[in-house]
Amino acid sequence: MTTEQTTSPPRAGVGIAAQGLSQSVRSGRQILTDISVSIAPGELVAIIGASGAGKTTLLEILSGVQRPVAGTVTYDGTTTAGTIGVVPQDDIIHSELPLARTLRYAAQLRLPSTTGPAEISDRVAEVLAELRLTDRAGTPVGLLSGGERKRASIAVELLTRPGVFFLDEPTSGLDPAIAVELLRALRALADTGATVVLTTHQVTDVDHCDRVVVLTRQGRLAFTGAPAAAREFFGLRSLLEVHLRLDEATQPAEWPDRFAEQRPAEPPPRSTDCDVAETSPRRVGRLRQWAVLSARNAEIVVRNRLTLAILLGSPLMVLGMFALLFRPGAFEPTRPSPTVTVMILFWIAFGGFFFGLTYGLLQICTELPILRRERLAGVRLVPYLLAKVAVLLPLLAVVDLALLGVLRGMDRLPPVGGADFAALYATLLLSSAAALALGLLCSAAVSDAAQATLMLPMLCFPQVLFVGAILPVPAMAVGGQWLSYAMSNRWAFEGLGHTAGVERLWRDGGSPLGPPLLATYGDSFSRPVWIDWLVLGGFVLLFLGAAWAVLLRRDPRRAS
């Protein structure tokens, strides 16, 4: 990055006033106690303190991500801010996409729906130039250097020209030279009028700032003011030893009490001559969000060739095993094999369930931090979930059709006509859709891919044992019969059996095993198939609704 400045239009900086902020956790432990700070528009402010001092908590309260148990935060005298940029500590943007494409999708999700493609392209180019990233526009985010990824994360928020930026540990893990370059970029943002507030462990970062906020290990305010005044207050030539000076205090409240006695009355943050940002963030419509998120999901899948190969290759491998496992002619009307037909139908149903479950199980947990960030930018949960379905369900449709088509061509399915084959396909696709929704629900409930992977056998075993293939539902214990109603795979299995005509095949096929086996299944295959479709569709809606509720509960603003 060079040091020459890029001409940028002035921003409407936002003044922040926090009064008496306190925060605690459910156990009752106090994280912050009576914090009052005033930040003027266009200031670059650093929050420092030892680990556990509450720096990130204070930042999240100032940005509106958390709500304090006591105290208030106002922005230019109001309790609602305009467009706010929040940059978490981790580089939480999709690594598969080129930088310019990442910013383009972010702009489509953040800028008003009336913003045209040309205007979006100009805005992306402007932000890239402002952060000296133009020559990296075509580089996938995962191949950027650490400092470049930090700037890319800032660029996402810069698209809407917010009046205030909040950054959590932006220089963490960076080489000193790269950290200095990043701070120069933040300094340039503040010089254009934006208010910039950051937390840092690197006390040397304070030298680039207009104001420093010092917290004690107990979450008390030890000082707020200019860095030079902080050095004078603590009696230090450099703030590198400020944590040691705080720890040397004989009483935890010694420095906070000393500062409270000497603290001059601070005027409220002045307003700039620029127009103040809107009082509520502009939100893109649900349909546009769904379209943008769907397009982005599809591009991520296509660009990640390994993931695409797994999504399409694993069903092909399962199909090959089915072809080797099932002998042809099991559904021959003159000499059927009832026990083989029931296993073929069950494993086809389970194959559709397994494909859908594995497709959905890693979709949300691997990008929860990205979702949290985009929720703060106004992304809604319904378009987010439906965008996952819009990309994955067509893939499942192709896989399910290939599964049935190949098995039918190899004489592993009954010789049904076009209408019955369509009914088999509809049943299998609905089974996959229900499993996909279940996978999305479980993915929303866990925190990482390892937990999701551990859930896979727990979700699959009941769908094997309580479906009615190994042991017919009427032959189960009462508890097992009731549990079978909650197994989406049961309704797929029975729907496939009805369409395949197993009742007639077992009863009239001439096999001595047919009638006794049919008797153990009772009326499992006698229902019209549309009832099974209705139940499977209900599972889809139930699981998607539950996934929405889980994600809503995990929303950082709601949780606080």
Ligand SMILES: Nc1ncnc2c1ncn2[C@@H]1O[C@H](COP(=O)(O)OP(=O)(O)OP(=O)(O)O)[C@@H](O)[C@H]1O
The other form holds:
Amino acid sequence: MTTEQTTSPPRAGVGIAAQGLSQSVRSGRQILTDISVSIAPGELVAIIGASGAGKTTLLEILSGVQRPVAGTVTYDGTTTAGTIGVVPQDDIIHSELPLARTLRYAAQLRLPSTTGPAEISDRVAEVLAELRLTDRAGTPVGLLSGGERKRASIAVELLTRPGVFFLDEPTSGLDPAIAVELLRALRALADTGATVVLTTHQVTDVDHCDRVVVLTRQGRLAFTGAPAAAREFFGLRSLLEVHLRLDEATQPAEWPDRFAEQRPAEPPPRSTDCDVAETSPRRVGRLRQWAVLSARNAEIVVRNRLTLAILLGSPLMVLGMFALLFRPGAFEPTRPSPTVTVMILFWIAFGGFFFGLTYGLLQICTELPILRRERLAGVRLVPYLLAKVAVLLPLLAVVDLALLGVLRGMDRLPPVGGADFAALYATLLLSSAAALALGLLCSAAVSDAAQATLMLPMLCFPQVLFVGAILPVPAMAVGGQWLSYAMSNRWAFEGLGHTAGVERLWRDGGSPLGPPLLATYGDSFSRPVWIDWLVLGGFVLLFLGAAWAVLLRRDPRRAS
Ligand SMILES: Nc1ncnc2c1ncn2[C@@H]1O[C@H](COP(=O)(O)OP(=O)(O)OP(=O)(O)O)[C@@H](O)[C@H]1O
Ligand SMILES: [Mg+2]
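In place of the form predicted on its own, output the structure of the form predicted in complex with the ligand.
What follows is the entire complex, opening with the chain shown before.
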């Protein structure tokens, strides 16, 4: 196999100088100690060491994802690296989308806003060719082989033609032939001028590299230099045994000390005294980010037919159950059934809440690694969250309208006129929006789908118990009454009740149950509905704001 020839213009490689890097974790344990390495522009560099030696940590510090507790990193003598490509260990691109679509969205999020559609198509085609993925352009990412997916993940970063690439274990999990092919692709990248730094457990990968950085188990530097010089230094024919050699040392610092003694003096890096580099110049405006992310979310929903069927189908099933459960005519003005009207209104409110919550709950936790990576590429959280709302809220609007429309058509709701129907709809939709925001908040706070699913009952129970339908608010214990204020569903239920005119219906409807029931509910339904709307709107803002704050706290740049 020949090393591929690329048509890309040479990149401006970047030299990296790390001086005295140390890192410790919260418990106080030191995981890296005094690491100094110089990497020349266009070098292909492997960081090796035992598991837990600190390879990922070093890579993240070099790429600016983590801040070290001590030491500096400079790129060509400055602390600003320009464009950096960071390829994490996991395959983290949406599996539903065809590769070319994925790259297109990635390009729209990463390339300057002035880049036109034709230019974006050209760039995507170039990158596909460069990583020899052209014939896979139409394949959904989830169906690519492991090696192809790794290359696809690299392709995403290649779009911006970065001068430096950082890859965490790009070859792990690949069969040896595919690993070699991937290294050749990285070699080709370095040959076009990019500086490429990777971590690896495959010592054979080192043979393709210009430089190897060896870490001891204790996170100290045992060697940095050419692979041949490393073999000579450790007295080995092959670096395969380097870990054994390090472990044979009587003192943990034996090899680092030996290396420090004989280390040729490298020219001290020109360093300016400031922070880790700002690696993601934000070139794409918030509005465009929102538009691109919304389009991508919509395409993901539409392409995943099963998800779409569940999103739309489960509310239809619930609607069918309501139709089976409730008899027509409960709101009949001359012969109302007050207890049935409470249940109908409560379950409609709860339906709107439940659909919103379940729509939001899996949205973020299932793509946290993607978000993390895109945050590094400059994606902002507000457009990210609003792009979720932009796609899910219209779906909820359809579902809520179907729920109210069908129940109204089947005489399960009072025969309200257009304005009141619109008011019922507005209440339900706002309630769904608040629940959607709550779902997004929880999704942002947990780490995976299993945890999110476990939260579902915890979120739903209080929204049943403390709403004031099953037990009227005035009849609750004091604590419950206070808690009921925090239930978005309470405001939806009472708003629906107000618009449906339950007070009048129960008082004047001629049912002997009406007046005493009304007395137990106090003034639950007296409030003008716009107050309920204000409260529900407040919940939407509160939950979205909290989701934003939670995601900000999880920001990769805050790590360390
Ligand atoms: N946020 C953290 N909190 C506590 N300990 C951490 C944290 N991050 C890393 N560590 C610890 O620091 C050490 C180095 O971790 P790192 O992930 O850099 O190792 P590694 O060489 O990449 O390992 P592997 O080869 O298994 O990927 C490990 O012992 C790890 O448990
Ligand atoms: Mg690692």
